[in-house]
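Single chain ahead, written as structure tokens, the form predicted on its own.
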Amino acid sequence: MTAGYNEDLAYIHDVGFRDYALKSTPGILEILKQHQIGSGLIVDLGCGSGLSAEILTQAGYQALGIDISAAMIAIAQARVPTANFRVESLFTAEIPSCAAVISIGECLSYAFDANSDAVLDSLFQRIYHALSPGGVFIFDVVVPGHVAPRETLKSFTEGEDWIVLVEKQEDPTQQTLTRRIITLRKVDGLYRRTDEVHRQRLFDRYTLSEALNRKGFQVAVSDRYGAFSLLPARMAVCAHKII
């Protein structure tokens, strides 16, 4: 299992790319509410920094992060002193009796472990077990579109004391994005230079609705939480727990 988000990378994605999330919860409380959910544990997929975790807390809700990146844990528990957090894979964690499962940020599309068919199909299976009888199970992934095929993307993003430069590649054979991460972070005086490449699978909308229902979701797709739009080549989930 090959770990990704390192410390640097991890400080800079918490100061630097927190609107994401800080956008998205208020949509994903909303939801929370319309399916009268007002109360219980959410468990939180791909925690990152715990941002989510905070606002989920401050509303009156237990939390549980998970995250495969233990720097993004270690930003997590100081920031969240009050809730718990792990550091495992989300694909193989166990997943405890909850009110509601959540992922934001594209955490289902990473591959920086095993991520196919089967390996997703044994999580919907145990998270649809663990949610209580009306219980929803919140996420967001990447689809095709990001770049077009056989182009290479670069950005530059600059703050106080980093520079992240990205190039980001689709494959439109293997359905899957690429995207190369340079970081330099100012340490000491000095720029520290750190090197990530980040693999991730795009969903095809249909595909994954049916891979849900199978389970027993009622499965309603959308390319915004609440007030919030998604960026591009992005789409939001709500599977929806029946009985």
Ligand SMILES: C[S@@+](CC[C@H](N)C(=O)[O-])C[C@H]1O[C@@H](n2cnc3c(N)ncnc32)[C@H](O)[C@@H]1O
The other form holds:
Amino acid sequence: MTAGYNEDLAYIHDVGFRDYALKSTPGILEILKQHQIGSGLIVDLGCGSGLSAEILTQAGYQALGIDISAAMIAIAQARVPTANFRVESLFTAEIPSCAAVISIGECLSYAFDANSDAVLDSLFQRIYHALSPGGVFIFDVVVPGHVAPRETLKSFTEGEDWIVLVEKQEDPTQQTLTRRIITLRKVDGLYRRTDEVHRQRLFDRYTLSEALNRKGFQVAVSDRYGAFSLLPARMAVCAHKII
Ligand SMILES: C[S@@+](CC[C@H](N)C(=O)[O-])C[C@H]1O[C@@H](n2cnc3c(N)ncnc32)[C@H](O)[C@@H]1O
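Moving from the form predicted on its own to the form predicted together with this ligand:
Full assembly next; the chain just shown is listed first.
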């Protein structure tokens, strides 16, 4: 069912773009401590290659990672054998009773499958229901402002055995960001090309906060996880299920 993060992009994300998870998770641990959540199950929606799950388990939490990409989950399972992982869409996954839910790296913005207001509303409802009293739902999403209207932003990043080329466009009418991604990965001495298109939904701070408030969450919005500042045009949210 994967529409993105197939084998080569999953590998490249894990080796070349791990900083986001590695720098966000310590800030998330701080938020958990501020809410007196020192143990229990943390559900990681869009867990990717398990980088956060590894830090969480080392800190004494149990982790369940859910990701739509089988390639990501394969890396995650090898990295953290003591955590549980499932290949599933976060928008339809059953969320077990837990102390906290996290979703790092704008996973809620992706539109690989049914990403609509109604689906999001149902997700917030299920998360609220699954959280213990005092639990938190911590996540970040993409907001408008990545690319100027009618402009195309092109960039490339390279590693030892890979290159990734990205072309980004924002559609203010549809409130979407489209990333066209070409990966080149060296396999058996030759570079293998793959293409992916990621469409992401751009969120409005007030609409998102209101949707969470309606479920009973108290919402705090930020541009950082602890000491780690998010990249531009991202927003971090901490939704608290008040006791
Ligand atoms: C930018 S990566 C972040 C991965 C990880 N959280 C990290 O910080 O390293 C986004 C992740 O969201 C996952 N994703 C996107 N849409 C999803 C969905 N509907 N259900 C589950 N996972 C999804 C992708 O497969 C990918 O692993």
